[in-house]
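Presented below, as structure tokens, is a lone chain in the form predicted on its own.
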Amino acid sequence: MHVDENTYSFDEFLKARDEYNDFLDNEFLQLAAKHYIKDEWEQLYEKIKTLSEETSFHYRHIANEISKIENQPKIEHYNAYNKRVDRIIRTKQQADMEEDLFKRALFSKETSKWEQVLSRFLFHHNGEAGIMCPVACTDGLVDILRTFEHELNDELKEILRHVTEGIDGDFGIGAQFMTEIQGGSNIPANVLKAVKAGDHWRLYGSKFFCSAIHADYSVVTARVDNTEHVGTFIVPLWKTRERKERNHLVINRLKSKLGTTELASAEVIFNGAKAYQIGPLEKGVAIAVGIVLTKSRLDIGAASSAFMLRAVREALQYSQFREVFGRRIEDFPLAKGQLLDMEHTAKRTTAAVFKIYDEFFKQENWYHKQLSEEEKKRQFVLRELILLQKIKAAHDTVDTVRTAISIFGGNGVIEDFSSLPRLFRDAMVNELWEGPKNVLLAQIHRDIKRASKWYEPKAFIKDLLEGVDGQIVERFQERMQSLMDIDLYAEPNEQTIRDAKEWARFCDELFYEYQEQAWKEIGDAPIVKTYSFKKQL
């Protein structure tokens, strides 16, 4: 009998990786948070410190467990008595984790904005995990209800209370169903029909991509019967809070997705679902995009930052531990260059996320306000920054996590060796959520061109790049001027394709400079400490 004499062990690396606290051991993250939270920092620090103990260890383990194929959500269409129930089956671990997160009353008026952001940010370190999409959707639902709070009927007031303060300890969960089979981002092309029925509406038709199908309520866009308007509606997904009978809707099937596989996404048919109008019917698209999707796009920026911080620190730890050809991975110039680039990307992305949230909070109550010319410009800059961040942060995350996987070599693609393959797939999905790159790039160009009548593009660039070196700003202003007349909707030919590529490159470089400035304003600190691993070879 031969005994394996190979004594190689990953134990030291695993100890360093698994004992890392995503908040307390990340000096850069603390630096960024402290820079913007300021007066609230000391009080909030203790709360986030306690939460990080749970997200970094207990919930990190659960997120890994529920991602296994055998634990992914399933659907029970009929019960034993042939009654249609369309019940989503999830693991108790996942349901408990979600319940714990929502019971933190993130959207209560008693919870500060920064506490909400940091709490979600820590959960994001563990990937989507079937719970972060519902959180983002609930955020959008809360925002739209609060925006029109002065005109809510009794049913909508009760929904708002359920998703913010909770009812008898139970907190409502939101979703958003906008995509139809003819096109996801093209909300004006919706054909799902909304028919007036007294003091409410009834919905008839189908939605093709409905995530968080287990939720309590959904924001739904639908074409108003006998009009050209696409309105926005709040739809209870169940007839009662006991969640035993669906609100006149059936679930055709669950989607099989590349990533976010722990999240139940479905195809749904509405057969007269009771719905409540929110906001003016003729402004439904603007309400859905400007309020609901804005919150989701902000959340994707935060998720991207958290994914990168997690991937980068594990790659850094592994590169200090692993020896190949007699040297540690970090001691090779090519690998070291990759590690530095990844760290750089994670830091500039994180810095920009906090800076944009800070500006968003300053403008959050401007919806019904009569804006001054200066405020109107600030609002426009923020709108474009959120779109630019969604594009670049989501794209950079895919590249960064993929590179982190390569640092691990063959171990990088082993599903139970690390969480990086799962984070990579979730990042791929985030690139498409709430508008793919090409759609948003075209929207930014259209926005700037339309606004040029009252906001000169050169002034817009200067305001967006406030604090950046003047010569850099001037170069972007010159490039912007030359790109104002391109047509991103023209027939494809050699010139229009070249123009489109230049616009994409311009937007990427523009937001890069914004991120660099945000990082400069915060300062620098390490994401992970330097370890002294013993040599094994």
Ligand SMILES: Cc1cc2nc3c(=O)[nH]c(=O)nc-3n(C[C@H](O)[C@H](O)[C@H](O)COP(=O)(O)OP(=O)(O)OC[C@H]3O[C@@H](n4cnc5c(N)ncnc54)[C@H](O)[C@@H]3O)c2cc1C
Second form
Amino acid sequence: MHVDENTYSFDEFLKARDEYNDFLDNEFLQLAAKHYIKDEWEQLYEKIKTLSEETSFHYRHIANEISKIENQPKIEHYNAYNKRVDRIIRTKQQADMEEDLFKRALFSKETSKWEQVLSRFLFHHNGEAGIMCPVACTDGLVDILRTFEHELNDELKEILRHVTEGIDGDFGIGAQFMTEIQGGSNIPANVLKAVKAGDHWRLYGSKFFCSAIHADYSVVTARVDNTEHVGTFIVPLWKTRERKERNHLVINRLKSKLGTTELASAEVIFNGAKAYQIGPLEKGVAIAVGIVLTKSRLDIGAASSAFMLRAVREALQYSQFREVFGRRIEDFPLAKGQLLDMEHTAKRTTAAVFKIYDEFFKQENWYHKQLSEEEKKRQFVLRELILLQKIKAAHDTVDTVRTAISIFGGNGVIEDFSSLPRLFRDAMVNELWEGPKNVLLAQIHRDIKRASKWYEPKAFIKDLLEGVDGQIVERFQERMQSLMDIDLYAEPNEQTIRDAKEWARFCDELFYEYQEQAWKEIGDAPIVKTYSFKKQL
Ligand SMILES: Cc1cc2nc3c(=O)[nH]c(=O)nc-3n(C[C@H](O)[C@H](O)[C@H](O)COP(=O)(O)OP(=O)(O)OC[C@H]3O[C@@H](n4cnc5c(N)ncnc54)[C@H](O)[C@@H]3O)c2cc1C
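Shown: the form predicted on its own; wanted: the form predicted together with the named molecule:
Every chain and every other molecule in the complex is listed next, the one we just looked at coming first.
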């Protein structure tokens, strides 16, 4: 009889991988967070330490479980009594995880901004998991409600209370529906109609990408009947808080997606859904993009950083454990180069995420403020940084997770060997939602050109790259000057294609310098320790 005498085992690697605490064992993450959190650090440290035990050792496992095909969300269109319900069916594990996260009252006035950011950051290590999109959307919903807090009617005040402080222990969840079938990049081209009905509005038409459709409320953009305006509205997705009957809307179907498969994303028809106006109708697009999408784009920066930290540390651990031709993977120069590059990318991304959040918090509550010249410039720099970060961090994550997968060889693409395939697919989605790369590149160019009347592009570059070597800054300033007059909307020909490519390269390199500077300001520390794994064969 032949027996398998191969005693090869992954046990040592699995032990190191699974015992890794995403916060306590990541000295670099702690360094970055501490650098910006400052006075609050000691108090926050204990809370985040406790949360990290849960996200690293409990929810990491749950996130893997719920991603299995059999656990993905489904829709029940009708109940047994022929009543249309359009209820999303999810596993109890997923619903519990979401409830736990929301019960942390992330958006309460009692919760500090940094606690909110760090808590979400730890959950992001486990991928989108069907919960991180709803959190980002709720963040945007809260911001828009707070921005117009002085003019909210009773219903909107109640919604704000539900999503921030909770009602009887139940916390409201937000969504955001802007994309229509004819295109998501061009929100001003929305055709879903809003019709005035007394002190509120009724919506008629469809939205083509509606994630977190299980949520309680959504920010919805809609064309105001008989006008050219696209307004922003808050729409309860259910008639009552018991979530039994939909608010005059039907869900056609759930989308089958490459990534974020744990999240229900729907195609929806509004048949007179009750809606509340928020902010001035003629500024709907600016409000939706400037307040709501800005928050989601910031969140994509943080998600990208957490995905990368997770992928890189697992690749580093594997490369120390796994032997090929009698040597550890990390002992080959080809692999070592990739590992160093990945670690570098994860660190510069993380450093920039914290730096941008820090500036964002300093500028909070500026919406209604009469800004000085200097403040107006700072606000502009931040706006562009958030767009640049969305492009670069999301793009780099796909590259980094792909390289991490390749370090694992064939095992890298095996769904139940690691979470990397899932993170890779989620990273692909992060590149697209909240604005694909080309849309944002065009936006940045338009912004700088428009602002050039009151903000010299040279001065803008200097301010954005504050702290960077003068010669490097000058080179960017010169390139910016020569790119000012390119036309990203011209007919494609040899020249315009070259210009467009140079613009994309310029933005990429500009934000890279910003990230490098952010990293320099923080200092360095390891993501994983050096292990002493036994020789395997
Ligand atoms: C998983 C998932 C979930 C989503 N959930 C939501 C949601 O909950 N709510 C919501 O509102 N939306 C949602 N979206 C939609 C998402 O925001 C849109 O897909 C995105 O805004 C792009 O719109 P589009 O897909 O219609 O692409 P289009 O607008 O058709 O764009 C197609 C291509 O044209 C390019 N393009 C556009 N403008 C320019 C330009 N000026 N120059 C060069 N190229 C350009 C784009 O970069 C893109 O490559 C979701 C998307 C995904 C993938």
